[in-house]
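Here you get one chain, nothing else, as structure tokens; it is the form predicted on its own.
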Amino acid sequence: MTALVMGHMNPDTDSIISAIAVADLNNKRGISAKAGAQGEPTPETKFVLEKFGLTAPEVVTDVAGKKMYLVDYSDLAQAPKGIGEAEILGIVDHHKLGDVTTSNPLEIWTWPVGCSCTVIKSMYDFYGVEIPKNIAGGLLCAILSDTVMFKSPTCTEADKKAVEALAKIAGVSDVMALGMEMFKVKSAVEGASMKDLVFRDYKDFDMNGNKVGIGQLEVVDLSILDKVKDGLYEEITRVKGEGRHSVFLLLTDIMKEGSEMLIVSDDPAVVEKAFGKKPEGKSVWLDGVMSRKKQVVPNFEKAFK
């Protein structure tokens, strides 16, 4: 049976490119595999796929009875329908180890780096498999995206070294120019619905028994979102009404290196508890906060205990 390689819900560039790359690597190792996704690519991911001539993975909604490789997550809350009836063969990730369990031993590559694609670059090296030029370009862009062009506190020397090596393979001479091009696409809000914007990079978490949603929009200038901020707030209010304790939306300014957080919560005091800063009305500015994984989720997990 061909194994399915899939990332998390509301897939970002790391999740999509990781699936493509791990499927490629597995096939070259003699393990039949194909990439899948839990949703359509975001505008940023479409830009990357088109730039390097890569094909978007097939959208798969139910994985019951499948053999699976998980990339860019290991939390059941981020898994597709049927994961309990799937056989998990491997995990490649850069987040905390989640609550996925298996009945058989499996291959796990989980590293404390800024992007799953940094791990995958090392996997190609470890197995002595050459990285195709187009996949190298995709891996490079995913690392630039996840590390916010090396500005995120999640970024490590391993991420920077991987980008340097991948740029040579992909034939990219100016990685920062490519990164800015990519983030301008990511910043675009014209024509997108409020739902699409909120769920462009959104994850649900279990915080001490409370369902908490945290989304993030990264833009090159926060003023880009001025016209849609009220609409975004209405949308996260609607999302919270679907049975969540709280929904938070990070509006991240990559040039100012900080985030405005929109807040809808049964207990807004958790924000001050988590960050030591009292919200002003519906939001709070968090200077230096760029990473949901490293700076937001751990703070909220402590605040909800």
The other form holds:
There are 2 protein chains.
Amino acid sequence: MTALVMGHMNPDTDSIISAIAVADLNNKRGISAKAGAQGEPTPETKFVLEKFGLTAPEVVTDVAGKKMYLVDYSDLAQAPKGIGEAEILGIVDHHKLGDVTTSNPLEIWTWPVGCSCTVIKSMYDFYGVEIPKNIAGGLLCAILSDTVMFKSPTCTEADKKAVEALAKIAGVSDVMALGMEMFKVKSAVEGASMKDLVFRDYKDFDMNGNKVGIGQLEVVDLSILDKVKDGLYEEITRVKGEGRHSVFLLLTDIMKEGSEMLIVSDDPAVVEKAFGKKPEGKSVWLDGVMSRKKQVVPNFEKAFK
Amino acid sequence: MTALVMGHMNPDTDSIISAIAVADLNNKRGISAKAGAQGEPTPETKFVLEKFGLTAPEVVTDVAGKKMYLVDYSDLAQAPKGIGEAEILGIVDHHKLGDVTTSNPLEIWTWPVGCSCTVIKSMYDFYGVEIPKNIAGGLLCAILSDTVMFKSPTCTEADKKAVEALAKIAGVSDVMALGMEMFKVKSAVEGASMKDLVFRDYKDFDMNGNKVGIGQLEVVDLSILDKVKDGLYEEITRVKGEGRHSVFLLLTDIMKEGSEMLIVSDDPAVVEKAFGKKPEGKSVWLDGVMSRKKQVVPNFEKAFK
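The structure above corresponds to the form predicted on its own; please provide the structure of the form predicted together with a further copy of the same chain.
All chains and molecules follow, beginning with the one already shown.
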């Protein structure tokens, strides 16, 4: 049976490109595999796919009975329907270890680096498989996206080295110019609904028994969001109303290197507990905070304990 | 802070040697590390340590506040006291993915191979670190032990290749003779208490909310155990009485390639459900069954569902 390689809910560029790359690598290793996705690509991901002539993976919403590789997550809350009836053959990730468990031994490649695609670059090298030029371009962009062009505190030397090597394979001469082009696409809010924007990069977490949603929008300049901020707040209020303890939306300014966090919570005091800063009204500015994974989730997990 | 590298409860040769090797590799990668163990080495492991001039890791029983690398397991039930207050930096394993979770991104190397030490051999290669001669000997023996000299269904080509390469580094000319020597040591029951024998290679599992203990004794000839079988049965009855749903003890004949399983259970019917064979009295012969991980645990997990 062909194994499905799929990233998390509300797939970002890392989730989509990782699925494409691990499917390619597995097929070349003799493990029949196919990329899937839990949703349509974001504008940023579409830009990357088009730039390098890659095809968006098929959207799959129920994986019961399938053989699976998970990429870019290991939390059940981010898994597709039917994951309990699927057989997980492997995981490639760069996040904390979540609550996925398996009945059988499996292959796991998880490293504390800025992007799953950095791990995948090394997997290709490890298995002695050549990286196709178009996939190298995709991997490169995913790393630039996840590390916010190396500015995120999640970025490691391994990410930078991977980008350097991938740029050569993909024939990209100016990596930073490509990154800015991509982030400008990502910053665009025209034509997107409030729901689209909130869920563009959104994850639910179980924090000490509380369902907590955290979304993130990264823009090259926060002023881009001035006109939509009220609408975003209304939308996260609606999302919280679906049975969540809190919903937080990070509006990250990648040039200023910080985030404004919009807050809807049953207990807004957790924000001060987590970050040592009192919210003003419905939001708080968190200087230097760019990474949900490394700077936001761990702080909230402690605050919820 | 120096990170502790430790295997599972009731450490076997793989757990002890993996801890020694990953600590060595980490130190050479610039990550300060020290091997630990949740208990004293078994007679088999002592033989291996002495054969190659390695030192048994210090026994550590509480890891609260420590930085940790877990080797050869990812189940909380097999973790030391205080694991909830430790920071897990990495996992090296070859089992199913257990219920360990983390708050931070970490390094995980898990492969579906016969022994954690096979993964570690590749980690040395990946990081370009030379394997010391004595550690190569230890890794080699651990793989022979876990794969029952390549006879276990868990054994893969990767395990055989690793042994071949390690034998060259360690200067071992006759791998199979070394394996038989080791398994004869393992088979010896003289001087060991019933408790020692039951816990020599014993693990607790959470199966659908039921605490289930499964131990295994591997011998070169089952007749070695004739005199102790009644004592072993009494001992697992006592262990079950500590609040377990079931305790199973596999008496594995590595030459006949099968196991007699001693059974104490609140619901002995799970055995027939799991293996399609009705126990005769207190035990059942399971032909071809040599691997707890691959042939016993998954069957029981299904039967308990």
